[in-house]
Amino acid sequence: MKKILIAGLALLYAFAAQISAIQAAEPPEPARQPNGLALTPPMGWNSWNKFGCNINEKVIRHMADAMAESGMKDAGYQYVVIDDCWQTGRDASGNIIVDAERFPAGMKALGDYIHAKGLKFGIYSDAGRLTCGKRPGGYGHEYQDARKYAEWGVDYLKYDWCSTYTQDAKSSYTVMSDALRATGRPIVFSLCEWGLSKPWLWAANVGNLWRTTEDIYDHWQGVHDYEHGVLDILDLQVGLENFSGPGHWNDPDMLEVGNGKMTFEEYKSHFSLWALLAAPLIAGNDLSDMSAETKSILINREVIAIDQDSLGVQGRRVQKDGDLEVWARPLAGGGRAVILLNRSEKPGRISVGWEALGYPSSLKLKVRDLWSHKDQPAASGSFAADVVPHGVVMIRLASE
């Protein structure tokens, strides 16, 4: 019996060695290639933050009209994205069914309307069996759904992570990524996995952007259930800088600018910080009912230019003194974008030296204030400004 056992073990080891040898001889898996899209952070609008599930064809067309007519399109906003609750089920063949009461003309007609405005069409689904709004998800129907999206003229897919249970995030998102590529249509892929599996480590050539946190809500600071205020999300971006770049962006979630629960200064700070982070700028307000203040923030072209800078380097915190912080990023051509951030409840004076920005201290630089839209006196060695509570001073530095 002992001899039989020894012989069996020897055969098992030999078999394992043979399998290992075969695997070793196999060529390595080819590196996944980028899809060539979103070389600067996507800009657009999404229905969720303002409308939630209360969407329909009329609302989406109205938002497309407003984006085209308000100056947002001219400032660089492109994508009109329908979030959750547009779908009701699947037919006998497994095709996704559009809610006919809310979207009587269908998604192809809606996509055509958006394209006729010179804009791009985005839609939402989920990697699980159900979406977060309990509508049918994409699990098991990835290629079928991707073909349908391409037929409708979809240019952008936001893919959520509800009802995924034991699914592996990388595998699930890679399947949909492959399905989108197989359509032959260029579709920007937004991974909304909330940062649970650290997608910045694996998603660079799977999607074009990936959420780094749970959801944002319209609040300066504080965590409420799974929702995070602006500063809470900002702090979670520290350390992620090296994973972002052209075609693959860290996504700290959509903008809350104009939704009414923060102050003008807080919204300015929110928008400025997202631009410095090279974050996607996806508005979430009612574009047809914007105040002059809201419009002045969302269409600040000088701040947008920082977000869309071709170098594509995400900004980072370079200095912290209690509630007074300095954030900065390098720009194409050798300049710097700098934010002096006052998180506190009282005014504060913030100073930053050139060495913290990677410049020699002797250098004299031009200073442009991106909110006053005025050139400041040239500065040598450092820059300082008084910053209001919850506010920012945002400047662009360049060689004289």
The other form holds:
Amino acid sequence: MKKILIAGLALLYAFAAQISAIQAAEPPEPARQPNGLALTPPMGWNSWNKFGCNINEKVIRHMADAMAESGMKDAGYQYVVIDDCWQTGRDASGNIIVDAERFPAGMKALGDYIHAKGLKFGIYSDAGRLTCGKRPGGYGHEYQDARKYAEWGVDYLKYDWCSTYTQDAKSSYTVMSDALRATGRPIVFSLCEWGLSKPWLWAANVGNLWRTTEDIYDHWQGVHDYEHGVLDILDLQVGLENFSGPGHWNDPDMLEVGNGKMTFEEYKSHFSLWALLAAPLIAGNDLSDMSAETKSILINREVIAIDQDSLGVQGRRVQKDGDLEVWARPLAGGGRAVILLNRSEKPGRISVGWEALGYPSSLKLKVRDLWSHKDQPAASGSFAADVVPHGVVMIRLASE
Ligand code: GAL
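Could the form predicted together with beta-D-galactopyranose (GAL) be shown next, to go alongside the form predicted on its own?
Next comes the full complex, this chain leading.
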């Protein structure tokens, strides 16, 4: 009897061992797949930098009109994104309520209007219980909200991180990412948790872009509270270069070009550097009231082409000599985009040798100036130029 019992137990152990071997041999969970969107950095406009909470459907329509008529659309800008303050509460069934005073025709009608212009429709919410403007956030309503956005024809969602308390960023953003995918509508997903949890390490197949820092403000340099000037944001991009690529971009925040507090040279530098970083180009100014200078920056197709280069490699700082820097980015076809940046208050001469750009020094290269829109004499071994204070010289190098 004892023998039978021992034999039975041995059999049971063998069976259990086999089961755990089968379990261990199970294939790991399939890796999260990309959603196939934003193969080049998204381009568009967002209401926050200029209008803050002062938005309504008239303003948004007006911006869509301006985007279509100003040449912005033709240059590649697509998304018209309503940021915070469009929502007021939830109804008894938990559906998000749109501010009826500001958006009386409703979001579906606004989406239709934007689409009729050949543009795309973006909206904003938050992973927590409240948005940063204290409107209802998406927490606990992710699938319900995503369905509603899809019904309205939303093509882009910016998702903020206020009122999230102990929430885990990766799981919170993954829930919303799944909810968006479950709608079956292609919706670009823009993560806005300010770089707190290092989203570049985990968000590649969760979202299409992630903010790397706190907010930009219309200022060349300096940090106050959570707001950072252009150079402060630029410096925070160093080290993140390898995490960006087609479908998943580092986002150094939206553009301030044209908002009035920086000089023409500073705005040119801001735009050039964002393009070199393969940053999303989301304008943040009043598109219906742009000076010729502002337009000449936002609609500089040669600089936009650098941003949108199909290789999708984020540029990096390759040289630093005090306030005189060189930033460069490899392009499809073997060329390079190069920025000579003068951060200082006085003019400076900046020179870069080909080795710093990953080229043999013997190479003779064509030089195109992307702001004067002129070909320069071909250069061998190096390129040098005088750069105005807070300014850039931006060139494209290509083989002859
Ligand atoms: C911030 C975000 C801004 C803007 C604002 C709206 O958290 O970084 O870009 O969306 O919230 O309240």
